[in-house]
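A single chain comes next, written as structure tokens; it is the form predicted on its own.
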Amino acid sequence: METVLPVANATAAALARVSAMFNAPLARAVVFGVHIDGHLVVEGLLIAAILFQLSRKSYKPPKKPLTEREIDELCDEWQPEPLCPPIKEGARIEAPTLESAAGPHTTVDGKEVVNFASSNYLGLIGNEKIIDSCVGSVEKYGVGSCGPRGFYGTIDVHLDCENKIANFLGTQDSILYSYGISTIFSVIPAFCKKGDIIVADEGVHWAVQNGLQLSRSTVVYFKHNDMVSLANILEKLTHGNKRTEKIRRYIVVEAIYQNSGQIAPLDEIVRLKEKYRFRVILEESHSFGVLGKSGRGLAEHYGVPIEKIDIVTAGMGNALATDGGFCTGSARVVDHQRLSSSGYVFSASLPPYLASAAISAVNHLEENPSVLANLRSNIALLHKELSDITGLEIASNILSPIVFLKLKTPTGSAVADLELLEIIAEKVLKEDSVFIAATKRSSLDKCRLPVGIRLFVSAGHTESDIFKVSESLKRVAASVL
């Protein structure tokens, strides 16, 4: 390009000369009878001059080679860029080592303690039946499936759970998942796609958001467990929007939210749900086995119809104490999922012997009512306990097994308010053997909830360890805030 301007530009300047003399009246043609004025001709000469300069092959100096030396000090220079970003100073997680099983009392780093950080709400960690159940499953089928469950890892106790599992909570159908975790973020990606609208709180879970980005649908938050908000949002939506009636419409909500413990009003969103037309994804991982007369859910709790919930998911790691997850409904959403879940589809199915848990564990719940009761007056205990702690307060619903505590006075960032969380629960743990845990959340976790302390009370609590931990929870509260 160097050398092709100035060759351009005396180029340019002698067409402009003779432009000048084509310009004088002697230069003027006739040719076939058409006047051909002199300027037509120099502009013709100036496009062929600069057709001819671009059509030029641009200078290129030889390429020398590289010599041996050469290449070893570029290669020395090199630095890969990394793999991921380096860990920030607090961001490392040195979590507590459990060396027995995860009851309410367990061992951690060699120290006997009581367990308030796993989610067995039902105490079934240990349960002598269900462990039965997994040695005489082991001992029939093995551990693993090794296959997904369209490509021969169909095995018929998976089979059976299905079936008990929509038996127990009145649905025509159930489909097993392999993880826990991956249910929801497997579901919602099923039904919901790019163009839809999902209306979501915005207090959900990580693995609900995952489930949301993978959909690729426009996703709306309304605030926390706010009937009012939600309501706003489908009237804003919908209201004289003739393009939203064709598009599907979905609202998405936890029974129990895992980041705050409250519970969500199915019956407002069931009426709000009919009112604009949208369909329900429900969320169950910890309300299923929980809440309701029979512990059959939100669905029961509330005395609403389950056909009016289109579709329900939960995890079986919590009340059922077991692994994998569920999604339950009509028979089209389930056989639907059988051919666009992914996590179902790509996935090798649950182990067999977790299968056999989860049937023994719903088992034990139906002939075992009584355990509910347990569980509940664990929890009324525990906030009694705990409504005059200093500096924290409960965030959380009077039913739910998540007892959730938050600082009544933030300091106005979410680490340093982690960072004082965190130290209560350490303090707890060294000093008086009680294992808690802060609300620690990944960069990945876009909730907007603030931070606190999750409690999760089990039927298997005694009343010393409701004292003890709300003892402990007091006194170094008091040290620390």
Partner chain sequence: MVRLPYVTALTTLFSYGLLFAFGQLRDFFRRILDAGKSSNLKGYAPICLGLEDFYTRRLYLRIQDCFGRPIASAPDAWFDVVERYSNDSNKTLHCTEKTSKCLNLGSYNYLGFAAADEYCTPQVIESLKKYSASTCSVRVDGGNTKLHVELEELVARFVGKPAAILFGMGYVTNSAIIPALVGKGGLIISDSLNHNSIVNGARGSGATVRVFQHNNPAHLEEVLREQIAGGQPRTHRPWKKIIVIVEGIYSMEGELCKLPEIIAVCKKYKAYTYLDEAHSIGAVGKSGRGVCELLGVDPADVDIMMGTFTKSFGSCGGYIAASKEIIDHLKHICPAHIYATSMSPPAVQQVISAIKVILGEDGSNRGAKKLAQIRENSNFFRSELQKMGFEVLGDNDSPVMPIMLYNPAKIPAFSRECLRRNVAVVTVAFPATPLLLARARICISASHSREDLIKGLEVISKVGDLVGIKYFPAEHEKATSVEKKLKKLHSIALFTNTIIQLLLLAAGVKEES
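Numbering follows the first chain given and starts at 1. This structure is a prediction, so every number in the text was calculated from the model and none was measured. Heads up, when I say rigid core I mean the largest set of C-alphas that superpose within 1.5 Å between the two forms. First, how it differs from the form predicted in complex with its partner chain.
Core-superposed comparison between the two forms: CA of residue 423 displaced by less than 2 Å. Core-superposed comparison between the two forms: the Cα of residue 437 travels less than 2 Å.
Having seen the form predicted on its own, I'd like the form predicted in complex with its partner chain now, please.
Just this one chain is shown here; partners and other molecules are left out.
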């Protein structure tokens, strides 16, 4: 108690002195009429310290670009891969050589064979009238057209051919392309740009896949020919999405799938398209001139008015026995392609004799609708004959002119399957003089459907041809599989 009091007194006195000092008139300096209190000095020092730290750069390790010598060393060390990988032993590269026209009977490597490897559905190869019109064209116009469509490559036969096809199908206009597969992979990027939505079947062939990739749109695949899967995907894409009014949306299907022989159910697709407001791009390479009462394609077959299909493309290298392709639809659709489709603008036009061949072929189809009946009876007969073949089963639709035979028990690897099928095809050719083809796949192809043997039935085949091929296949398949 006695020591505390003087300490307390001393502390109080010290505090009083300090506060007096702070309250002393000396501390209350007046600078430019502003009273400077002591705490302002402390705050000023703090602010100065903060500013000093902010003004210093953060530490980054210095970046030195590579010197010329280092770049030289890197360039010397770098070793590229060889331009092409070595070919595996025993890979089949050379195809059999034809020595005459690829009609229902042809000559391969010196002997007469029955030909089921050409998609000559209406039997027009070797037709006299068509060849005469081609000869006339060659004599008048020469072989090539020597220019793109925009620069004097438009010949009057091209315009006639476009009109003929548009009239035949009942559409407003059509546009010719100079090569079958370039049609679809030029049409798709012309209409679909980055940001659009495309719903495509997973079994579409390579040209369609290439078009989808070039278009840079968002692509969603649905299960092969499965309408339930398509409906689900359409629902998911449009559900609650308010911006779908501005985005272009497309469904891409093939009428007859090259990779499986299935036929797309067009009436169901049109119903879905109208419900969800998608446009349809229909690839009709193998169904134009085949399906429908008069050969006008899938729309006629299902009784759907052609105006409901927005864009129809087809290659003419199948039923029409010529080369090139066309695209048809409304006038707006066709006009748009004349300036923005790269395969049309930047490429030479179709040789004129092929365009006159197309015109004659369509004329022939209009005048002789009985060829379709021949074709259908041939397909039905082949289906009947092949229904009990060992080891293979028919995977295609009864109406499809591509009869697709796949293995009943696949080995698990597409390459091994293909080996087996190629052995069958070779044996059939060597022993029975029947020329068939197994589906070959490029490694750039993304399709995962099973490989098989494709038989292209033609209206020019006779019944004995059909019996011959089915017997030969049954025999060889039984021996190999």
